[in-house]
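To begin, one chain is listed below as structure tokens, in the form predicted alone.
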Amino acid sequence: MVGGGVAGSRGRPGGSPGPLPERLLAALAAAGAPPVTDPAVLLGLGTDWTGRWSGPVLAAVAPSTTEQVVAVLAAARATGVPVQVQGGNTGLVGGSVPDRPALLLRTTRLQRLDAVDPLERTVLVGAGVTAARLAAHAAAAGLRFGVDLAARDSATIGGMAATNAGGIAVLAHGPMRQQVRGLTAVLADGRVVRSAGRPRKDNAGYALAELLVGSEGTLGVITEVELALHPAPPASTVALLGVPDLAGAVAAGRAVEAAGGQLLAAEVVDAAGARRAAAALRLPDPLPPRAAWLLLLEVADGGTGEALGPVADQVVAVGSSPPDRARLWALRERQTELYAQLPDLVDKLDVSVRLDHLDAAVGAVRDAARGPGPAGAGPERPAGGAPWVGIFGHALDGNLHVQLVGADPLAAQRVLEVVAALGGSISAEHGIGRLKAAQLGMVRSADELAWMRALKAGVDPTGLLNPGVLLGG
């Protein structure tokens, strides 16, 4: 079970979650957001993308306006029913499904999509708009949405803001927090906060929108987001390089930048993962014999490949046409899917360290996954069935996605401990959710945790929104 060594049991709760109070049913219908109560539908909605997290959903409701969200929360408050907020349900840390009987508030019908403001280079969108739809809308105006990720067709803007999503374009544009110019959110007590439409430079008091970004639905329900857009880059070149270590990957990326190349992405996949993806795609082995890592660089260079000069001796493949770029990108983007197909995948961990600690982190992670005993946990699965550690991620962000295959139940805990000891983060971009709530103290001090809990209590004293997410309890 993914995450089994981190947060304990998380299967489907036994028995029925119980009936929804009639008063709540009537209030939801009156609000124009009639609830779904079909048990078969609720079972699906109460299970996350991984299939490994699920919870008891009393009913699901999908408001289409901010005012309807206000009414839904008022009805839930009046009846004492907790609310679990859910966007595209593409998360990997159990933060989109309840751990106790709850009303599921889905944001997928919040579909506002305004015209792009060409002067400010911003756009106001509803929380339920998908990343792919927004990207297409921005592209039609000659601009670029700054966050891209493999779940783009399902991931929603509200969920991405609530979790401060990262992805493959953080190197060029930063994570979701750096894209949000303003937002609208409904607090647990029904108050509505709006910060969209303000000037770019606005230093008047606390940055409340930034506080809501990354709060994982625990402080309010995001209903609209104003996003900064970016000039569309020129045509790009994608190159695959074979590198001996992650220090070499970082050096290659920096060399391309020093030569004037605008890097749009710098992704790494360990040798075993790269070869497994190549086999699945029916492509030749992409790596030379002594390369331990596959490095994918995408450079905005007009499709000339000229900026790759400093690393030409490491390049094993180049693509400049859209089909060729997509073919090379597939070696990286298929990683999550291929690992999910393995029956003995135990944990998927999302960690980060500073760039000078990357190789040390890889070694420490593999040692930690091995645990007591003589068996190794190298990049390839040993013949004796010992743990297999697969790693891919974002090279110049210091973000590693660690896949623990065949590991013991405590391996994930040991991995997070060694990452924290290196001064890293136990969650680079996926959030804390329920999976890592008990481990948050590894990377946040007691005073920081107390401040977080005080913030939560100040806007949601009864714990109405997403109980158990991020701060546990």
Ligand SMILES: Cc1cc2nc3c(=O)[nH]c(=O)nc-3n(C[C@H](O)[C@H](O)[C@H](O)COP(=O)(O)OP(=O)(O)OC[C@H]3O[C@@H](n4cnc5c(N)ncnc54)[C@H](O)[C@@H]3O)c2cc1C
Second form
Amino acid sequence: MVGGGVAGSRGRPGGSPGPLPERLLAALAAAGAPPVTDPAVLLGLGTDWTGRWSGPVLAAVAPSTTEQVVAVLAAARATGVPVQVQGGNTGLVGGSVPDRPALLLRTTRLQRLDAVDPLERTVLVGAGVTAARLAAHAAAAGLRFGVDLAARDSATIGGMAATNAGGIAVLAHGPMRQQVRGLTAVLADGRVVRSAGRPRKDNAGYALAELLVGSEGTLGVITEVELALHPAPPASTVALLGVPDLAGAVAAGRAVEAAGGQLLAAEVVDAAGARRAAAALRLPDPLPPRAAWLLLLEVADGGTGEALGPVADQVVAVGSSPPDRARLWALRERQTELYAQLPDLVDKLDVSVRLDHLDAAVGAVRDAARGPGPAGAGPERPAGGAPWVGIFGHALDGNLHVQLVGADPLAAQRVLEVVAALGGSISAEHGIGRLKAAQLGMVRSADELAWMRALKAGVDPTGLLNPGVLLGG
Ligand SMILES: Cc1cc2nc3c(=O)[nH]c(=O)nc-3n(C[C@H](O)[C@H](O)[C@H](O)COP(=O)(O)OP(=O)(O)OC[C@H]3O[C@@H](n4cnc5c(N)ncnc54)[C@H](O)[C@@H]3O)c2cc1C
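Form predicted alone already given; the form predicted together with the named molecule follows:
And the full complex, kicking off with our chain again.
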């Protein structure tokens, strides 16, 4: 079964989930959302992007309107069948597939895409629109969608809102929560909340849209999202720098800002990860011999490179044209995929600390991953199958993606404990999902957890939506 989280197993096979209640089948057909029941298709849909989480899917439905989502949830409520919400299925914490026989509600047919409102600089989109489609739509109107991530071709706006996704542009525009101006959602109890189309200044009670952002499908199904868009920044320069540590990476970013450069991104990759990506991309070794980290800075400077003056001695490569920028970015963007290909990848963690704790966190994480012993697990792959910790992330967000390779099953628990002890977070941007539900208490007080459970019980007393995600159970 799923539910061991970071210290346990990763799901059960999706086969033989049992029959779909006839009443549910009839109600779904009547709702205009006929279910898919082909076992081979359901097996694929019940397995997440990492391939490490899978669960039994009774049937899958893909409603195309808010009204159909209302009808699907009503049918599930009436028959007591749990509902698992799924967008692009690119989530990395096991939250997009069920851990018990469930109806899979896919949002991929919620494809509304309104014209951009140039005055408000907003756009209303269906939850199933992908980040890439929205970015192209915004760009055609001369504006920019503020969240970008390597999963852009599959990740949906609804899934990104539900997980409060971050990504590679948080430095410039903030995470999803800062983009969402309003939304439409069907709560687990069937009520529909609509907050799109309201004025930008609107202080009238609880911010319900914000509450649904980051709720990971536990409170309601988001069907439409109104998003803020941003003026397109001037042409940018991408620079690769070799830095000795993460304090050096932060200092380099701040120096560029102090020189008037508008930083769009400041990403880091440890030396081993950078060299592995360079080899995969058939690029030369990107790092000088003594640099322990590759730092990628993207600066909106009209493509002149002038703002890089203060860090010129650390720069190893610069790209101003779109293909050159993409070539340099690939060293960072390929990391998730390259680690996912390793057969002995044990866990992928997404943690954050305050900026002055970054190097301490790296040391503590490597030690914790290795466990009791004389030396911490280093960034280079050791001989003999010893644990190996790969780290990349968003430097100026204090966000490290920690890849535990060949580690023992309890390594992730130890890593999360040391991050929490440093005052950090066990989820910077991927969410809690099923992976870290049992560890939520490390970073949220008993009172906060009780309040979260009370909110959930208020709209979903029977635990219909995404059971086991975020709050466990
Ligand atoms: C290569 C790669 C790179 C990535 N990089 C980043 C990154 O830089 N930053 C980052 O934050 N994440 C990143 N991710 C993780 C992932 O892309 C994000 O979490 C994304 O937001 C998930 O969107 P999705 O549509 O795939 O949602 P899914 O994976 O389908 O679902 C994720 C969660 O949201 C819920 N959900 C989905 N749609 C809805 C809805 N309409 N209403 C309510 N609940 C819903 C699901 O039930 C589940 O709990 C990356 C993933 C990959 C594979």
